[in-house]
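Coming up is one lone chain in structure tokens, specifically the form predicted alone.
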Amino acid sequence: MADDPQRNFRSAYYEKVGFRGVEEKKSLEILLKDNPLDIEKLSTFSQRFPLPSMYRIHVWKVLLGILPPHSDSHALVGGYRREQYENILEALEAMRFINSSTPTTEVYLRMFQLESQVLPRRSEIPPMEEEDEDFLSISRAMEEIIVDPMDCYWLIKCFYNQFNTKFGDSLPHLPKSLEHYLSQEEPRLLNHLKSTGALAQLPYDPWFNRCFAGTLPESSLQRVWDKVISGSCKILVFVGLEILLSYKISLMGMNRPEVVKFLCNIPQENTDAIVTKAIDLWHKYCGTPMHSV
């Protein structure tokens, strides 16, 4: 979005009187009228601004490829998605893999495994692997956000696939990245975490592999996922960083087991502020996309 003094004045005024985001909402509505939709502009918008809740799921579907850029095809493609969902569900029921009492998130996992051609034999179902637990955690969080089971499954599946395909090679490097930015922001806390041995045992898997599903409440999590779905896994580093910074006084007085236990069950009442500050840190260190929206 190009700098516009008049627009900036209006945005500042709207924010001052309590209508933050009015201009951004209008900009998104203009973008959503394009046919075909401009994926790059939608991604840039999602990187720069929080998505309005009334448009979030639609934008996620487009960015994840569940719906095509051509808006006039959305109804047709949506029908195909529902038909495919129902066919997979019926297949699993016919194979007696699921029934009416199967937890919904497990149903989604078995559907995903069937589509990925890794469904185990029913007589030889192994214990859940780490990747399965990651999928289930994301499923549980998505289920709290999405009402329609069909939409929920497609969003889980495409989010999980896109995330691991796009960022799988980057994930092992995120802990080191977190250490680097913590050294910039709060070296005393970093030294404490190192000296107690807690740094190596931070909950990196739920933070990074599960994109904070199960760590943050869904109301805060959605704003983080906006950034991940639109193309950044680096935001996860800054959410983890801001959690450490927000509780630095408490953490400085803890030993290794206490640090790990606390960070695996952080208080839920302050998470909106944590995510807001994390996004500010992310923009501070990584810049802000400047493509026109």
Given for the second form:
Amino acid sequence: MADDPQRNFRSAYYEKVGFRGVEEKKSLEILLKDNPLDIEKLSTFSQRFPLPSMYRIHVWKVLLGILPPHSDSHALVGGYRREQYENILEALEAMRFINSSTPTTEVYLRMFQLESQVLPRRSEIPPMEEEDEDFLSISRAMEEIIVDPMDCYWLIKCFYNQFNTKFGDSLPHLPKSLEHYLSQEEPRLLNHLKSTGALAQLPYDPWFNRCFAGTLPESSLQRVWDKVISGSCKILVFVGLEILLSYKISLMGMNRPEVVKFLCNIPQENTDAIVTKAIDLWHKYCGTPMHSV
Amino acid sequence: FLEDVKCQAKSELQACESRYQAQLRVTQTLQTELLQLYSRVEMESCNNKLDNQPLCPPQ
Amino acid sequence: FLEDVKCQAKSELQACESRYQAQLRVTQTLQTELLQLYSRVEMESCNNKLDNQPLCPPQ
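Given the form predicted alone, corresponding form predicted together with its partner chain:
Everything in the complex follows now, all chains and molecules, and the chain you saw is the first one.
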């Protein structure tokens, strides 16, 4: 099949005109027909290729354990998930913790707090903490990607939990890692950031703790989250690195406050290209997972 | 194949268990809220009695 | 033997289901109680305002 010249020509053509995903989409469709689904293969696929948008939510749900590997259990488990979601929502309404005018992201936060047994007393709700803000940022981004509120809540909750459980210990090391790769790619920029004192004040929290929620527009963000959900937090370092590299000329001419201000609010036009280059750079330094797909 | 069946059953049970655990937390939260509300109601009705005493002596 | 495993899985799932149903009934009862208590509190605080109005004019 690989020798079929017509097919190769077609792939090359698609590649040129931007339909690079045609072959990938077919191999993903084959993986999704497996019963039970092979989680490892799905992760590898998602590490290597961008997920076609029509399958993204389904693959995320499987990788995050919201849906089990056996497709014939999906209806049963999906029903359990819906009831769990509805019951929690109903209880919060009964307690008047939320009402119809509560912003949905805050609803998701209260639901998550109830499930994690850290819901504050209604009479003395404290101001939001940093962790709450991380959760809310991720919620706001997820809400732009996922239409159905039930799916949205489950994806936020499981993404947030999985990310912190799996990578919580690695997060403090990411700034050092960024510094390391920057010294490889652009030592002059690193020196500039060091000498102005900006390096210590890069927006590490929105970049790493929030996985770029609030920094990148959702269309670019979801391609980064494909990698995070399928098992890599290193990708975050390369997205940060590529942001620095893409704006190095401007950054070289800025002092510390200007750098910080610029990076906290980067232009939203080039982000697709930044993510593409970041993924290439990540594959270059960390290798491409080579399981048979 | 047997492993497969066990595995499927396990994931279904886990999802069912998660729904049950969530419901358990809902119950606990509701109970706490009710408790607080009851003590508030009692305190208020007690305060009201005290407030009203000099103004409205029992008939 | 396979039938055996399936049978066991089914009964475990049923047990989980019935625990959940019991918890659900508890939750519903608590929510109803909460609703009644809230309306009582609101009625009282409304009555208090009315009661107090003629007695305690604003300073």
